[in-house]
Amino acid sequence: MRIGWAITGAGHLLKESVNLLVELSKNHKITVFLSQSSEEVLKMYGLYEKVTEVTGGYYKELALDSDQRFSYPISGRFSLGKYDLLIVSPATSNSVAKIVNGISDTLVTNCVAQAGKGGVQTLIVPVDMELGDVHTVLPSKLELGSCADCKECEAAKKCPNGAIIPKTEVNLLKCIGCGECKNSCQYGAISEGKIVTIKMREVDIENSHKLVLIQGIYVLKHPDEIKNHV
């Protein structure tokens, strides 16, 4: 299959995503579409090396935001119908929506809107699909409680790109999840993978629930339920 994957700025089942994403891409071609904030999130996160990985060669492109300006050229595969399937996964609220309105001036959204028009099926797997609390993780943090407040920080001096400043936080936008930082910090003062909970908007909920009355669009609960579709 040709499949277009769309990646968004979640950190939310952002994990499960790419692990989906490379195990598929060992048997299809897939082109990847990341968003401007899914190229941060994804750096955050020691992730973004591993999609870039699967890509390479034709239908298997790493599709940027950046790169594509205003017009989203290679969006305009999916209005012909050469994708057999796009996936968006994770989607964001922001993106999710954009897309219930109409809105496409993003890359994804921009795919999304395509793929409608082409007749191609799209499978959306929103963050904010019920009301309560939901347990998600976090990347590299600095915790200031176990901070030694060293006269040199270890972990400063090891990141390779000056993404820590001591005594205060880590620069998330630097950072590339490498955990050089949490391997050389003594006091345990770096966290990478905690786990915080976080409560759903109704609002963002309601727009999700949106997307089913979308005609080609199916919304998924889980990265796992995608196997279903492929």
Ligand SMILES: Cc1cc2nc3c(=O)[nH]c(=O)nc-3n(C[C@H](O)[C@H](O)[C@H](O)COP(=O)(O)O)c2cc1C
Given for the second form:
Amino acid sequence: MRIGWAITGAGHLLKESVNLLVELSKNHKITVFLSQSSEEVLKMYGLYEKVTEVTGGYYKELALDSDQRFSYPISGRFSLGKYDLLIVSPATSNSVAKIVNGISDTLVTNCVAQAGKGGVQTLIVPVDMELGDVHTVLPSKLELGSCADCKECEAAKKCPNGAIIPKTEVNLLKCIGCGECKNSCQYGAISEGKIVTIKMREVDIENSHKLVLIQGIYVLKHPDEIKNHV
Ligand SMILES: Cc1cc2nc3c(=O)[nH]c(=O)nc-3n(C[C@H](O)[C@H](O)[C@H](O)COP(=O)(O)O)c2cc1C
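Instead of the form predicted on its own shown above, give the structure for the form predicted in complex with this ligand, please.
The next block holds the full complex; its first chain is the one shown before.
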């Protein structure tokens, strides 16, 4: 199959989505479309390289929103029916809100709009599906309660990107999720992959449920369900 896989900037279900993308890329031609924030968030979780490794070649490109201009010409491939399937996983509340309101002003939302026009089936995995608490995973974080205020911060010294601001925080926009900081701090002051509980907002859940009303869009609760459609 020729597939377009769009990733938005959600940390939730990101690892699961990337793992499945890697698996499916062995037997399918996949173009990966990244929203601007997904470029950043993939790096924070140390998953960006994994995505670049499965891309390269015609219809296997890594298409970046940050490389595009305002008209998103690459999304025209969908209106021309060049793909068998579009997958959006994970889908942020932001992108879902735009899609259900017919807005297409980013690479990912343009892909969805053009897929609709080209009759390309679209599978979307929104991260906000049910009201209540959800456990989600954080990227690297400086735990100030454990910070020993060392004269020379080993984590900052080891970070290849200068992302650690000693005694303050991890600058996530510089972080590439390599884990060097966590491994070098003997006081365990850097956490990586910490599980936190967040509350789903009603407006986001409502928007996710509105997706099913759009012709050609199928909503899935988890990336694992994608396999049944490929
Ligand atoms: C570490 C991190 C994790 C995030 N996880 C989520 C998430 O799980 N769900 C979500 O809707 N937004 C999440 N965001 C916020 C989105 O990245 C942000 O709303 C962005 O503007 C979405 O843009 P996009 O929809 O074009 O990808 C996260 C941001 C950061 C920094």
